[in-house]
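Single chain ahead, by itself, as structure tokens, in the form predicted alone.
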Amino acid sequence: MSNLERKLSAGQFVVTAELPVIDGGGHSEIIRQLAPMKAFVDAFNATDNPSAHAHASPLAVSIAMLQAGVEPVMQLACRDRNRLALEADLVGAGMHGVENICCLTGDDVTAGDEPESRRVFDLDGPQLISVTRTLSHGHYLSGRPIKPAPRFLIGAVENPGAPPYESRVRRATKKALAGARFLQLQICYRPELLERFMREARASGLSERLAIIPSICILRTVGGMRFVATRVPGIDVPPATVARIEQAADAQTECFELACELASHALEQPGVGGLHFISFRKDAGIAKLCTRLGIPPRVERELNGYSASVAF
């Protein structure tokens, strides 16, 4: 059982984070990227060609993270692989001890820098969740046995900040029914939409079925904010928020304050099971933000326990 699965099964608050994309540098680059945030994070996402840009494969990065002594969450997107390739990567992950899997449909190729790429989409996110659960039961989709069966903790993603808002919890419930145990939410710069999602998730019982983990992005420049606002699919940044960063005397400090406010708000929502951090800073931004929020380092949380609360 992975450490992440053990904590989620016990109802403990978890901290996950996205490892910055890897384009070269080998293990030393991964270790360098992990170092500033390693003490606070329970598991790190190895992304799968995010926004349809090619990078080192999530399976390779996940194996390297295990070798570096941290626990990976291997993302798999349906955009680039058919079911044979997805099954192969999942069984390969299980062979190397990668247990945490996050299943995504994936952004369309037009979001990336190689829009002439062919779309695959043999499966979608909920179907990939079901396939992953099938493999964990000891057989391929064809019925051919896998011995021993790989063990997986299955996760998914959902976007509380994109229309149609009224169907988001229903979509997430479909993923829970397919076998997802945790749900990492897309970055949301409209707090009222996260509140709406969490309120409906509690009312429907979704927050009892799986752990819901909102994402917090730590930017550092005006350009970074503009990029997220205009180039990242599915993220709606209010113009006033962009203007706030543009008009700040110190954009990096203001970006950090914005992340603190959004994280504080997320922690106040009943039913939140953890936080997922994405940082574009070149320093220990995640560690600094966890400290600001009163979230203890991982070892301290494991020894003394922790329940989400906002502390400034």
Contents of the next structure:
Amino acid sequence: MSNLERKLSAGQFVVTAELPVIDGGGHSEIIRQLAPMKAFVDAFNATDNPSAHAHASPLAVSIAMLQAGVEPVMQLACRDRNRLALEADLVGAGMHGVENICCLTGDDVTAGDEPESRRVFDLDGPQLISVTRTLSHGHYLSGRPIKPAPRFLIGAVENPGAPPYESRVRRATKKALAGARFLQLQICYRPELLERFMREARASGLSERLAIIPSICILRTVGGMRFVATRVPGIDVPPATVARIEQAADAQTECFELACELASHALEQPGVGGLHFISFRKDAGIAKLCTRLGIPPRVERELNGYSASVAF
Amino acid sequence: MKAAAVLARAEHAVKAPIWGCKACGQCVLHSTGLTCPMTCPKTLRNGPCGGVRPDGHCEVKPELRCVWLKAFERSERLPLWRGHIDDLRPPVDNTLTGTSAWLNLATGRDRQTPAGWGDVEP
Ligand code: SF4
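What would the structure be for the form predicted in complex with the partner chain, given that what you showed me was the form predicted alone?
Full complex below, order starting with the chain above.
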């Protein structure tokens, strides 16, 4: 059983983070990227061609993470592989002991730098969750057996910040019923929409069914803020938030303050099961943010326990 | 021309102008508020994706209103099948492309799924 699964089963608060994309540099690059945040994080997402840009594959990066002694969450998107290829990567992941899987539909190819690619979407996110569960029960989609069955902890994503706002919890519930046990939320710069999602998730019982994990992105520059606001599908940044960073004397400090505010707001929402951090460059931003939020390092949380209450 | 092919053509002639039918051969219009999910650029059977724009338009084709937004709105207005939009629809069976969904509905072929589909907790 993965450490993440153990913690989620025990109802403990979890900290996940995105490993920045890997191109060159091999294992030592992965170790360099992990170093500044490793102490705080329970598991690291290995992304699958995020924003439709090609990078080292999530399976390869997940295996390298295991070798580096940290726990991966292998993301798998439906954009680039048909169901056969997805099943192959999942069974391959199981073979290497990669247990945490995060299933997503994925951005369209038009979001990337090779928009002329063929988009696949042979399965969609909810179907991929269901197929992953099928594999973990010991057979392929065809029914052909796999012995012994690979062990998976299945997760999904949902975007509280994209319309139809009133149906996002329903769609997330469909994912829970298909087999998802954690839900990493898309970065959300509209706190009122996260609040709404959490309120509806509590009312419908969704927050009891799976661990809801909002994402917090640590940006650094005006350019980075503008990129997220205009180029990343599904992220709606209010113009006032962009202006706040543009007009700041020190954009990096202001970006950090913004991340702090959004994170403490997320922590205040009852039913939140953890936080997911995204920082596009290797640096100590995630460690600094955890410290500021009063989230202790992983080992300390394991020894003394921790429940999300904002120390701010 | 075989009867099945004639039927497929007749069906498409009816459905294409109204719903933009893509002849997937396994119609789910009733569970998606009479909105064809195959007109979603990602062909999602369980949409919407997370990329819907703040104005409700499509991530891929900004000039298009998200097909799944329409599906949710319309499903609320249907007298029948209202909750069906929340069902997990199975992956598209690509061997049925171009065949008649009416015929496949009559024979039950459109509800056949791979043996491993829909596996529930043991
Ligand atoms: S925005 Fe809507 S129509 Fe466009 S790809 Fe996503 S689900 Fe399909």
